[in-house]
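Here you get one chain, nothing else, as structure tokens; it is the form predicted on its own.
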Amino acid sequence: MIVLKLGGSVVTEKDRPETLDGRALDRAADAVADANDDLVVVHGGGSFGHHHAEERGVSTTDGTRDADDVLAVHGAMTTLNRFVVDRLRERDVPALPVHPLSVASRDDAARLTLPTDQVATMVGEGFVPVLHGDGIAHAGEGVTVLSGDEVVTRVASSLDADRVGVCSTVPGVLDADGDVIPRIDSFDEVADALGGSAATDVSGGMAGKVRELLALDRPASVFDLDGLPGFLSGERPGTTIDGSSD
């Protein structure tokens, strides 16, 4: 089974508010519809959920307790799933969406509880369920950012993925000088080269991205939409990540 990231500045035009990149998202609805494996997609929030949530103040770690922020946060991710849903079910990809803020939820030590049951299900059922990052219940905070890197590693290590990958805007992880790192063990390795996102992007960048999946107890692969059909038919393009060797 195979665990995919779109990222949010894949799928839109992440400086410009609540923005399909369209040519993009077909691209990559193209290389999911040719896969033969498993499949679970889970997207990013782009200029749809990372637009409001840096509007109000929200992030992983600072909430709110505003309920029109929560439906605007959580209304721009679930439209932009509804786009990628839409872009899969027109090459008869049977994808069914998943809405994080439904199940989800943190404790006041901000430990993650994310059901998988139905996910596993669904895969099981011969569906590919579609995630994404979202806002989720935060006990003492309210309700804060769940990026859709957390969401990819959990039901990674949830499901026994046998391989992830995110694909980004970029050939992989860059170093200083613009190359592609081809493999990363340890955060300290990188840790000079990683920037914060040029856009807005409240879940931390390419930096959230690279420790996330440190985290993971299994290789992952960081890629651009060129890499995505390799990945997808078995090879491992860009960068890998394997905080698991370390």
The other form holds:
Number of protein chains: 2
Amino acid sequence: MIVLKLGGSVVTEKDRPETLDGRALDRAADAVADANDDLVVVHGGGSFGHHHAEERGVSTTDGTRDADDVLAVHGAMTTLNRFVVDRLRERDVPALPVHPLSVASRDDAARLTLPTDQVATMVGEGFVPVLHGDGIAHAGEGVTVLSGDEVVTRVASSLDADRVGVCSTVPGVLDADGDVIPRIDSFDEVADALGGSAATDVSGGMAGKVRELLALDRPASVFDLDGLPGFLSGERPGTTIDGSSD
Amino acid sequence: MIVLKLGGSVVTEKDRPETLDGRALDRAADAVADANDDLVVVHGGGSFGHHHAEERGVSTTDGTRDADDVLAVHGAMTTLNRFVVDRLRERDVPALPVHPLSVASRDDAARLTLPTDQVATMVGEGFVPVLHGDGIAHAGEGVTVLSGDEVVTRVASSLDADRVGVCSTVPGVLDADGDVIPRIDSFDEVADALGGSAATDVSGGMAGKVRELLALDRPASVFDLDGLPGFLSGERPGTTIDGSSD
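The form predicted on its own done, now the form predicted in complex with another copy of the chain:
Below: every chain and molecule of the assembly, starting with the one above.
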């Protein structure tokens, strides 16, 4: 089984609120349609979720108890999710939506509960579940943000995924000279090279992605759309991030 | 905590595909807005879910592996769910959607898994989760139907609800003469009086509701819109169904 993250900045125009990058999403959907393995897709928020979350002051740690705030973030994310599912369905991928607000929660120590029996059952029955970054009920905080990256790492661990791929706008994790770092085993190695991402990203940009993927107990790959078909056919394009060897 | 079921036949025009009964839904939303207790709302499918499920041959036991079938049923149910959440939001009820397709599954012995930490956390943070009948991933069957009644009984048990109410189109469970049966402790008592419901209902009509509610380990009330305000203020209108005394 493969868990594939489609970065929010890949499938949306990240600097323009609620604007899809339809051409990029088509390329991603084409690659997914050609894949032969069992697959779980997770997409980020891009200009859909992040815009509303920032506007309303909601982050992974700071919550809201205003249902309008929650519905703004969640509504934008389910709209984007429908686009992703629809483009996959156009290519006969048996995609089904799975909304984290409906299933996940955090306790008052911010510990994540994300049951995955439904995802495993969908995959076992031949479907391709499509999850996403979302709002999440959080004890003591109301509703906070659950990043797509956190969904990826939790689902990959729970379902014991064979391979994890993160499709980004860049061909891998880049060093200070703009070159792809082929392999990362610990955050210290790359802390200097990783600034925040240029556009709004409440869930931490590339630095956040690297930290999440290092916490996985299996290797993950970070690559761009050019690398996606290769990744789905078994290659290791871009940067391999492997915290288990640390 | 109260778990309240709004029958699909109450909030929709059950004989006309995908037609809301807006006036009935407004009455229900008014009553919910006046409630003081912690509340979980569950609505049925009415003319939204049942129509598509029957057309595509999907029931609680017979599944589909066609994603279009699943998305037709789920899409209709999420549309109805948006109507319910919106009408509650118009009255400042802090309603949030919870879609069972995203969280529930059945194994190959049809045993239901329906995690409820997210529902409990939402309620604890002051929100009113709104669940519904839906499609559900089902090992060996693809996707089958999860009835709103099954959601009600499972959520009420898992969260140890104090009171369970089922708001129907009739003022209670009716005997052969059309009179409300005040109390039901076992199915045998009422088997003769309960036929199928007149309109399409893939999840079993009133007989199914009574069976599900008898399986609860706490008393439940069945009543109509006239009884709803009283139920939410602590009365026991209509029929009390209590399998725990059997």
